[in-house]
Every structure is written in structure tokens, then in C-alpha cells.
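Single chain ahead, by itself, as C-alpha cells, in the form predicted on its own.
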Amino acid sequence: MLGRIEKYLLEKIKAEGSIHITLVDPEKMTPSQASQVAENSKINGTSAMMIGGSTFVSQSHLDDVIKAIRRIVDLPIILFPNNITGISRYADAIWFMSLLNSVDPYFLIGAQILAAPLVKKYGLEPISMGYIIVGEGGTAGIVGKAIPVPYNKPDLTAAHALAGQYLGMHFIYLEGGSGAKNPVPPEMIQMVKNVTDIPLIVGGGIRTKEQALAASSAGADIIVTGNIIETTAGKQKVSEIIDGVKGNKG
């Protein structure tokens, strides 16, 4: 049975054709810094928050970050860790999710294991989701160990998406590393969702309105930013993204 968030993300999709999520790194910022990105990023119309980063940040920081953001907005917080200390008790869901391009079981299903007693302690929504790295992969890949998938290789992009489909996972993410110097390609965001039947995320590179629409009329139905936030343009910038994200609409 879908859980509460996860239905609101499939309704939104249903509704807008693309959405548009903010991505918070808790090592980056205070939580204040935290609850203005928030704020400002509901304003512009992002519909959920994700919380997370590539790196070890300390839990009692991960849960004031969490707990600011929530004062300011009612959007859905949506964890998106990189190990076991990603996980806090103050959001409403996590991406359960297994790093299918990893050499390392760790990340395939061992930090999995260790994290799902919390997640039910925690009476957190787990939402399965099989995370790809392709690209530069940036920290993301160099933590988890994996062997990044080459943007000139979306036939194998999409042949790991399949197989994260058939093992029953409800999303896909293609991570193309934070501060990317290139978003994920087009043509690979067409081929994995042409042979995919479950919703398709797409981010790391995309710093404007018109990457963020190439995306989304690619077949992205999620696009997250995140670093692009952490400049001093980064609320326009943001809201410029959102209008490319909608501007598949239909």
C-alpha cells in the first residue's frame, strides 16, 4: 500500500507533468540558512523538501535543520541519505534506496539492512527507489563506490532502470553528481524512461530554466536542484528552474 507522500508525489506528477523538489544539504548550511531556502522555494512552487548529502554530517544538526525547515513550510520533507547517519526522526519519509551502480554490497543493501529498524522506529515512509550515478558522478560516486554510467551510454543507463524496476522499486533517480559541469543528457533521460513504466528523477547539473525543461520534456517527472540554492542569485535561479520544469505542463 502507498504511503501518504508518496501518493502526494504521484498526484503531483499526475497533475503537473513534471515537479520540481529542493534539495537541502545539511553540511552547508545553518538552519536558518535552511528555513529561508525552504521558504523561498515554496514560494516559487518547488512541491517537496529533500534533506541530505553526499558526506558525514552530525545527527543533531541533521535534526535542527529539519526541524526549522518544518517550522516555516508544510511542504513533505523527504529524507535522502547518503549512510545511517542520514536518518532523522523529524521527516516525513525517506528514499529507501539502493545505489545500483555501486561495487560495494554497503550501498547495494547493506546500509539498508542496518537503517530499516530506524525507519520503523521512527514511523518514517520508506519510498524504494533505485539511485544510478552517471556522468562525473562528483562525491556521490566517489562515496558510494560506483562506477559511473557515461552520458554517451544511455542503452546501459536504461538497462540498470529496468532492472531497478523488476526488483520492484516505485522510483528511478538518475544522479548526474552535485556541481556537475553537465546535467544528464536528453537522449538518456528519453531511453530509461522509453523502457521504464515507474517515475523517473533526474538530478545533479541543471542551473537553468532552459536544462530544466530539456529535462522535463525528456520524461523527467522529478527534476532536484541543490547546489544552486547555495548562491547569493540562487532564489531567482530556483524560480527560473521551476517555470522550465512547468513549462512541460501538458
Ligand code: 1GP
Second form
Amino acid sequence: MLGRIEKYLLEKIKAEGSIHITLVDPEKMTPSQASQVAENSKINGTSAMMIGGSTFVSQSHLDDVIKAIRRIVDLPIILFPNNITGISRYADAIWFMSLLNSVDPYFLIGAQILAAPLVKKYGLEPISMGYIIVGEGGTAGIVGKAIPVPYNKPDLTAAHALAGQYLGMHFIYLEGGSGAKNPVPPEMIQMVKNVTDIPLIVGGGIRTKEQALAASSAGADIIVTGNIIETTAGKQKVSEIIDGVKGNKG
Ligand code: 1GP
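Show the same protein again, this time as the form predicted in complex with SN-glycerol-1-phosphate (1GP) rather than the form predicted on its own.
Now the full complex is given, and it begins with the chain already shown.
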């Protein structure tokens, strides 16, 4: 049985080709800034909000950010936790993820064991996802003790993704690292897409309409942007990026 949010995402992807999700790092924003970002992103056509960052944020602040977003927009709110401290009862769903190229069992299954009872208690919808850090990897790569797959090894990335699918994961996320100099290359996206049959999420370093279009044309079903909204030109940029994602339609 698919949950409500997962169903919503799959239906949106089916209808629109590729969709965009806005990532809010609660550490970098006040609740009111986060709700403004959500409102602006919704107007520009984003499909959901993801909440998470790579370092520590207090849980009460995380709760406040989610409550503020919920007051302003009716978009689904999906947690994107870097650890068990990234769980809030006020979200709709959680990417229930395993960092497939971590060398630390904590990020493969340890944190998930600690999180599972809380996810159930809070009634959050778990959406199973295999997370693969590629390229520079950024803070997520360091914190998650990953061995990032280099951009020139798309076949190796595809092997990780296929393993995730065979383990029963519903989505694969190729993470170039927040603020990465270069986003995940289209060749890597294409190879993963050719080998797997599950929806593909791509994020990290996407700053332009062209990059968003290149990723969605290569096969990304969901494009995630975070960093760009934190810049002064962010508002306009998000609108252009979403245009790029939707440019893939038809
Ligand atoms: C990070 O993939 C996301 O987890 C988004 O990256 O912040 O570079 O958009 P950016």
C-alpha cells in the first residue's frame, strides 16, 4: 500500500514528466523566512517542500520552521533527515533513507533503527529511498562518511542505484552535495535511469534553468534545489529553474 504523499509524487511525475521540490535547510532560516520561501516556491510551481540539512539544528527550531510553512502553504512537507534529530512530528512524510555508499553502518541502518519507532509514533509516512553521494559530496559526504562516487564513474553509480532498487527502495537520490560547484552530470543521470525502474531524484549544485533542463532531460524525475533560495537573486532563480524542469514536459 502506497502512502498518500508517495502517491501524490508518483501521480505528479506521471502527469508532468519531471517535478521540482524545494529544500529548506532549517539551520539557515528563521521560521518566517522559511514560510516566505515556501510561498514563493509554490507560486512558481514547486511540488513539495523538503526539510533538512547536513549539520545540527535544534528540534524545537525544526518544529517551528515546519509549523510556519504549514500555516502558509498546503504543499506536502517531507523530512530529509541527516540524523534522528531531523525528525519532526509536524511533517507529513519522511524520506526513510539509507546512505548506500557510507562506510559507517550507522548511516546504512543504525540511525534507521533508532528512527523507526519515532516515525511510527508520530504517524509520519515513510518513503523508502536509497541515497547515493556523488562527485564532491559536500558536507553530506563528510558527515555521512561516504565514499563519493566520482562523476566519471556513472556505471558504478548505476550499480549502487540498482542495488538500492533490488533491496526494495522506492526512490533513488543522486546527491552532488549542497552547493556543489558542478551538478550531477547528465551522463550519470542517464545511465542510472537506463538501468533502474524507480523514480530518480537529483540534487546538489543546480543553479540555472539550463542545468535543471539538462538533468530532467537526462531522466531525473525529481529535481531538488536548496542553496539557490538563500541568495538574494534566489526568488527569480527558483522560478527559472522550475521552468527548466517543466521544459522537459512532452
Ligand atoms: C542538497 O541536493 C540538495 O541536499 C540540494 O542542493 O543546495 O546545491 O541546491 P543545493
